[in-house]
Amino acid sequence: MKVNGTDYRTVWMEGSTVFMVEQNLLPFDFAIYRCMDYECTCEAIKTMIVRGAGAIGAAAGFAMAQAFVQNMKEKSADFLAKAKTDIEATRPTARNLFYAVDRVFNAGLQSVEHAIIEAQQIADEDAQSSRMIGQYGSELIHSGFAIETHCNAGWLAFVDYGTALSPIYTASEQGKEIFVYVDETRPRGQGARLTAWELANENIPHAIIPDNAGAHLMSLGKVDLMIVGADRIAMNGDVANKIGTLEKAIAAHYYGIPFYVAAPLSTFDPDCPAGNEIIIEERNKDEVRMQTGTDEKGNMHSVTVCHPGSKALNPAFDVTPASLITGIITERGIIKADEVEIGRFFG
C-alpha cells in the first residue's frame, strides 16, 4: 500500500534487519521500527508495535531467521530451540505465528540461506494471497453498500492489502459506491485508530462508531455486509477474532446480515478441531484502565479513563462458532464454516 506516495510493506527483512510500521504511534505519526536481532522483533511482536494474524506471521517468520544468522558463530542447538521457543511465547493466540516458525525453524536446519529465502517466501505468500481475497471478496459487494467492519484486517494486518479490509479496497477500485462502519475496537482501539487511518488514506467513505452500535445500526437496516479478519480458524469453522467479534455475529445472524471472515489458509489450524481448544490471549489490564492519544501541541500522553481503584478484565480474543458464519474468503475461494467445506481444502 502507499503511504505519502511511497510503496510500504507492513513488515519486511534487508539483511538480518527487520523493519516494520511502528503501528503504535498511528494515526498520529508513521514511522519505520527496526529490530536488529530477533529479541528485538519478539519485542515488537508482544507490544504491538507489529501486530494483525499475517503481520505477526510474517515478522515470527523474520524473527526465526534472525535467530539463526544469530547462530552462526555458535552452531548451538540450544540457542535455536530457546529462539523458537521465544518467538512462539509472544503471542499465543495468532495461528500465522506458529506456522511461520515451524517452517522457517525446518527450513534453517538445512542452512541459514534456507531460512531467509523461507521466511521472505512466507511473507510474498501472505501479500499474494490478501489480494486473492480481496478479489473473491469484492463480489460480495455490490455499489451502494454499507459494509461494517471490526478491529483492524486490513494492510496493517497482514503484509499488504489486508483480509477483512482487501474486498473493500478492490471493490472501490472497481468504481463500487460503498461506505464503511468502522467499529472503534476497545480497549487499544485498532478500529478507530488504524482501519479509519487506512481508509481515509485510500480515500474511501467511513464513519468511526462506537462499539456497541453495531447492533442499533443494523437494526435500523443501514448494515448490507459485515466482514472481519480471523487470528485462528478451527477445523470445525469456529473463528478466533479479536474480542466483541462474537457479539457483532449474534447481532448480524438476528437480523439476517451476512456475516464473513476473511483469512488466508493459514490462520487455519489443523491441529484444532474446534474453537473451545483455542487459547484466549490475556493482555495487560492496563488496556482497559488506560487509553492513548495527543494533544493540540501532537504529543502523545497515557491518561486513565476509568474508575482508579477497579478490578479490569482483558481478554484479547473470543470465538464466534462457525454456525454464526455465512462463509469464510479464502485465496481460494469462498467456503462454508463447517468441517466438509473445510475438509476439502485440508483433507
The other form holds:
Number of protein chains: 2
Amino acid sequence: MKVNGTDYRTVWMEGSTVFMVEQNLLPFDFAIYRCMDYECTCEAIKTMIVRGAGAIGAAAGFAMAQAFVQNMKEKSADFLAKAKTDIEATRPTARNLFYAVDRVFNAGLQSVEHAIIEAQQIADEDAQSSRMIGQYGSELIHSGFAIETHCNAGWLAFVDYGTALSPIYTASEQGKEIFVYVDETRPRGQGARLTAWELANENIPHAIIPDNAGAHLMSLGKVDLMIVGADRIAMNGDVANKIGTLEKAIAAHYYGIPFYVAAPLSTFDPDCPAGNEIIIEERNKDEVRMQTGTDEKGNMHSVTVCHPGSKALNPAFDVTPASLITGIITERGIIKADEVEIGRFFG
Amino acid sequence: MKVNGTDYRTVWMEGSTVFMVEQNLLPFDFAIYRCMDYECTCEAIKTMIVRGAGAIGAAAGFAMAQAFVQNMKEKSADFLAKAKTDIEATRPTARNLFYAVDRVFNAGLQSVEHAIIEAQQIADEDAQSSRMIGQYGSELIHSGFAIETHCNAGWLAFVDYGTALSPIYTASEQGKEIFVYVDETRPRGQGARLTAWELANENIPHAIIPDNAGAHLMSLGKVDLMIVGADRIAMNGDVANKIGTLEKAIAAHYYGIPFYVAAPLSTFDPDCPAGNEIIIEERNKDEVRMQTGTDEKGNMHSVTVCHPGSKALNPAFDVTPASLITGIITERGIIKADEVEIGRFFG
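Write the structure block of the form predicted together with a further copy of the same chain for the protein whose form predicted on its own appears above.
Let us now look at the entire complex, which starts with that chain.
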C-alpha cells in the first residue's frame, strides 16, 4: 500500500538484508529498519518493529533464510537448529511464524538459494492471499455500513493489503461508502496508532474509540459488521487474536451483529485441536502501566499512567470460541467456523 | 478513609469554603483543592477535580449552599436560579447532582443556615449509606474470591467508603482473603489511577488489567464476582455507568458470573422510566487521543497516543439493561433489578 505516494510492503528482503517498516515509530514517524543477520531480525520481531500475524511470518521466513546465508561457510547443523529455535521463540503465539520457519528450513536443506526463494515466495503468497481476502470479504460490506475492527490486521500486520482491513480497502475501491470504528486496542494501541494511520492514508472515514465503547455503539445499532484478524485458528474454529477480541465477539453475539474473522489459511493450525490448547503470551507489565506518545513539540515520552505502586497483568491474546464467530474470511472463500473441522479448504 | 495515616473525606465544607481531594493529581500527588464560591466548585466538578456519583452530589450540594451564602446581601432569586442551572449543567448524567441541588435549594428557601445544614446532611448520609452498602455487599464475598471492578466507585467517588469498593473494604476488615482485578478504565484511567491507589492504601491485593482482558479472565474462571458503581439507575433497573460497564455485564452474563451494581438509593431516578432515556455525555476527544502521566523524573506530560490526524469518539457512559444485572446493592439491602419497579425500597 502507499505511504506518501510510494508503494511499500511491510517487510521485504534484498540480498540477505531484511527491511521493515519501523512500526514502533508509527504513526508519528515513518522509517525503514534494516537487519543484516537473523539475530537482528529476531530482535525486531520480539520488540515488535515488525508485528502482526502475516508480517511476523514473512519476517521469520526471511530470518530463517538469513541464517542459511550466515551458515554458508560453517555449514553447521547446530547453528541452523539453534537459529530455528531462536526464531520460533520470538512470538510463540503466532502460527504463521512456525509455518514460515518450517517451509524455509526444509527448502534450505536443498540449498541456500532454495531457502531465499522459499522465503520470498512466502511473502508473495501472503500479499496475494490478503488481496483475495479483500475480494471475498468485500461481498459482506454494503454501502452505508459502519464496520468495527480491533487491533491492526491491516497491511502493516501482513506483507501487503492485510486481512481485516483488506475487505474495507476493496469495498472502498468498489465505491461503497463506509465508516470504520477503530478500537484503540489497549495496551499497545495498535488500533489508535496503526489502523487509524492506515485508514487515513487511504482516505477512509473512521473514528478511534476506546475499547470500552464497542458494546455501547452496538447497543445503539451503530455497528453493522465487525471484522478482526487472527493470530492462530484451532481445528475446531476457535480463534486466538489480540486481547479484547473475545469481549467484542461476545458483545456482537449479544446484539446479533455479524462477527467475522479474516485470516489466510496459513493461520489454521492442524496440530491444535481446540482453542484451550493455545498458549497465551504474557507480555511486559509496563505496556499496561506506561504509555508512549509525543508532546506538542513532537518529542517522545514514556509516561506512567497508573498508580506506580500497583501491579498489572498483560495477557496479549485471548481465545474466541467458534460459536461466537459468524464466519472466517480466507483467500479461498468464507468458511463457517464449524466447517473448519471438515477441512474442505485444505484439500 | 486513610491517606498516609490521616482520615480524609473526598469533599467537605468548612464555613463557606469547599475542600476537595484534587483527584486529577492522583495517584502521583496528593493535594487538597479549595473553592471559595460556587463558580469555582462548578469548575472543579466539570474538570473532574471531584468526580464520582456521590462526591459530585455532595460537591453540588455544597456549591448550592455556597450560592446561598454568596446571595446573602443581594437576595436575588435570579442569581439562585442561575446558580442552580449552572451547577446542574456541570455533569448532566449524574443523578445525585440533581437530587442534592434540589434538596439544598429547597432548604435554602427557608434560610442560608438551612442550606448549609442540608448540604452537610447530604454528605453525611452519603458516607453512611456507603458504609451500609459495604455491610450488605460483603455478604456476597467469600474468602478466596477474585472480584473484578470497573472505573472508580471507591471512597474517592463518594464522600467516604464508596460503593463498589465498600463491600471489598468490609470483606477485608472481616478477614476474608480477596483479590481485585482493576479494569484500567480508558480513556481517563480511573481504575488504574484511583481504584489501584485506594486498594494499595488499604493493603488489598490487586492487579490493574487492560479493559480488554476482562472477558479473557472470566473465560479462564478467574473472576468470581463483578461489582461496579452506577451514575444513574432508571425505574426499570437499567443502569448508566462508566463506558465499558455494559461490555463487562454482557461478558459476565455470558460466563454466568454474578454482576452486581452498588449504589445508594439516591442514584435511582423516579423520573427516568428506562435506560434509553438517559442522555449520554460525550466528552472531549483529547481524553482518548492523549494520555497524561509522569516520566521517570516525576514530571507530568500529556502525550498524543494515536494517529494525530484521526478523529476520536468519547462517550463517557453506557447503559446496562436490568436483564444483565444480578442485583443492586443499596444501603437498605440487595435489590433484584426487576424489583426496582415495584419500588418497595422507596417507601
